[in-house]
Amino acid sequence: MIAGLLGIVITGDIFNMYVFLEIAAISIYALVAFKKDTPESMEAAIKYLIVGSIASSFILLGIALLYGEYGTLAMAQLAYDIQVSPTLVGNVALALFITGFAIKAGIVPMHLWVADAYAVAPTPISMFLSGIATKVGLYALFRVAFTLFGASINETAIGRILIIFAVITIFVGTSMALLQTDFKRLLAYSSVSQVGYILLGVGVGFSVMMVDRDIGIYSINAGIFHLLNHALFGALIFMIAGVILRQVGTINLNELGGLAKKMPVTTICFLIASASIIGIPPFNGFASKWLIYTSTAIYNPLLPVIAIAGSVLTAGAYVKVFHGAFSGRELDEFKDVKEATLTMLVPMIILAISCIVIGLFPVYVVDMVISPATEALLNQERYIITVLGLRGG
């Protein structure tokens, strides 16, 4: 899986792309059905297979299209192709492109393989689906979307979709999470409203790219640093679940309680892993929330207070797992729980450390990592030029 995901960042061939994206999804149904015994993986396995074929099958007839009208596959040449003659064959390929990667990124309506694959999925594997695998899908898109189409393409248009896409995904998502009393399966519709803030960014950059090109470039920032941060306290916060449901048995909300006094340093990090999703400072989560709801103000008033609602949404959700879970009273079948071991500690302390250590320098993360992400994202040019000069023009 993850040599699939590596290879989709470095390949150059929109074909080998297509390759390595089916390398880590054929991959990931079969960790899904990790355990193969209980009827609920293997459903949730099958399921992501029909839907996740169903994508590659959307992905896979848009590269043959651009194959057909272009004669190449190098997603340079390809660039330079598209850009210098644009045909209603390219548009349709950008199409498929879109819905293919939305389904591989969970977006809504096309998400709901989503909670069934996360809840029943082994803890690491949720952790690595939650934190990695349905950003790739976003990756694809965005790397689709700008380094191969690029100026060609009607950026409002498509920046006006996604945050259409986006404004729903966000309140389903926080909507179904607040009706779960699977703790998994609520984070599984958590990690879904969370993709919703991430095209929100995007969209509204994409929208006003051609007004004016440095509020663009801000709300896309705004975009990418979320989608940082929720690799982080994403895999935090399913790591926790799987630490409860290890040390206690059970994940179901109206079967736990009292856990704080018993788990007191998952506990904390529970805390710092909500408190980041719901983007209360000084946490990672606010740094970029904070930059979405700017950048969206500009471009629409309305945008902000809606990202807002859905964060109130997504706070009633974590604090019912918490009343549920960690306060309350001490039900005697837990008495003899014990905290987790230094194994599973280790792990969720380091991310909690990062979700604060981010919240308080984000400008740093923005100026170091996501700001050079975003410039080689949108620097078709510079692309083509460097690519195709390599090979000799």
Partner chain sequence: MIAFQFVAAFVMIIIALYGLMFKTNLIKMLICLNILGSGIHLLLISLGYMFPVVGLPTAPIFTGFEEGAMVGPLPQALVLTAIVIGVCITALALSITVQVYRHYNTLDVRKIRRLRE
Given for the second form:
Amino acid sequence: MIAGLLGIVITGDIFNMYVFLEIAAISIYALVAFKKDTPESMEAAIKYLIVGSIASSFILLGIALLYGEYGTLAMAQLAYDIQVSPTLVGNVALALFITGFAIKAGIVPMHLWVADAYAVAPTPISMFLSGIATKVGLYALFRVAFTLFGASINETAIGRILIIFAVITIFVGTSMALLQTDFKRLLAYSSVSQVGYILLGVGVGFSVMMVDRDIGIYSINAGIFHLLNHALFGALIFMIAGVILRQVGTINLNELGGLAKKMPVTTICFLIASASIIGIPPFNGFASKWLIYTSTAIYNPLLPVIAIAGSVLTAGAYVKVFHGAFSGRELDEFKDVKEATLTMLVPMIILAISCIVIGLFPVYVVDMVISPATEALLNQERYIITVLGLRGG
Amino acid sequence: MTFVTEFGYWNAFAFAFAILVSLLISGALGEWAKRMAPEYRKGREEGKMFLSGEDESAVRELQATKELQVSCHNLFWGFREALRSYYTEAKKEHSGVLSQYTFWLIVVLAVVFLIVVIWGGA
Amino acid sequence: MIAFQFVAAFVMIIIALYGLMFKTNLIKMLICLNILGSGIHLLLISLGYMFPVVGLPTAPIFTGFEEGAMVGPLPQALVLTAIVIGVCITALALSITVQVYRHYNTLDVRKIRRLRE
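Moving on from the form predicted on its own, kindly provide the form predicted together with its partner chain as a structure.
Below: every chain and molecule of the assembly, starting with the one above.
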């Protein structure tokens, strides 16, 4: 699975991208179906499998159309050809790519599999899904949109599509999260809404790219920074859910209560993670969400309003979790619950500390990690020249 | 150290100072409020127990037994009540039927298709 | 004139999408998934055939042949890979379906809905 995911990121050939995507996807389907004794697990696996296979089919259809139109599969050559002679078929392929990767990333209204798969998969798999797999879907979407189609399409239109998706995703994700009583399902909907924030940053960047390149880069920086941060605190919070499931035996929030005294370290890690997700300073979620708010405010003042409203609803959802699971009287049925073992606590503490450190010193992270990534994503001309130059084209 | 953008800057120490000041101000406000209204709980309407999401009479009974645990479905009852029509629709969409999942995929494909082909340029 | 393979491929894709939207049996949905894959494979493989519109295919390792004398080797390699992936997906899906049937005693997707809201 890891090999597949890394392959998607480094490949320079769109068919290889498809193959790696499928390698990763097949292993994830099998891992979601890991607990084959529970009906929920099987149900989620078959739903994820069918939805994910349709997404892969869309992507393959897009690749077939591009091959038929331009007769090549190398990304650099394709980007060059599309720039020279954009055609209608290319646009149809772009629509297929956007939909396919959006399904992989779990964007509303294609998010229904996310809630199922995250909630029933074993905890490490949920962490992988939330922290890495959907991020790779998003990365592939951005890469195809920028590198392949960057110069030839109407960027404002594509940016608008992404922004509309992002706004719906934020709203539906957070409002559904508020309704849940299952810890992991709540986290799944919250993850959906965080993907919406990433998409919002990049979509706004896409829209203003033609008008003002600096603000575009700023806003895409914000989106990619949030992607990194969500990988951190998403993994942390799923870990906490897993610890509670293992130590207590249930993650139904209506039944839990009063765990703060039994599991103090877990509680502190939960507070840090949820503060990061909500976007409370000084944690890392604040830094990236602040960048997203400010960059979207330039484009349209309504967007940060929706984003902040989404954050408030997220805060509500996590207050619900904190109240339901950690605060309150110690319940009789959880008298024997113990704090998690050291091997569980150490990764949680490491992730929590990295949340705080990135939150305190975001400037280094943005300069050293995020900006080069954005540059690499945006610099279409240099990519084409580099790759084709080396091949003597 | 200082993270400068077009809108301002972010500095951890400046933030620590700001949060200290705001904590002091809020603490002082709370003290002041307590001193101004010492008897606000004595037997009047605001002193009675209210648990959202439950019947009022049921709460009275529960209160008598002193075994009341405020669980998480009591939270945000007002919010869910206010957005009841939205949540009814949302629940209908999250029905868990696989055909509905695929239906949405294809609807979204069609919409993106139309937008990209009509306004996508080229 | 549009070659009939293209028409056939898109007809297959549309049939598959229709089936995925409106069929409720899990096995039928999996069959539709396979039809969708086959349609795309047919489209891809017929692109390797000689079409004056697309440009005549070339084989990188063969030189000195007559233009249009052979079909493109690249789409065949692609389709072979895609077929293998499709077989993997189908095998996994069928095994999961067996487990689903064992737990729910039905294959109707309207009844397999323990996870909702």
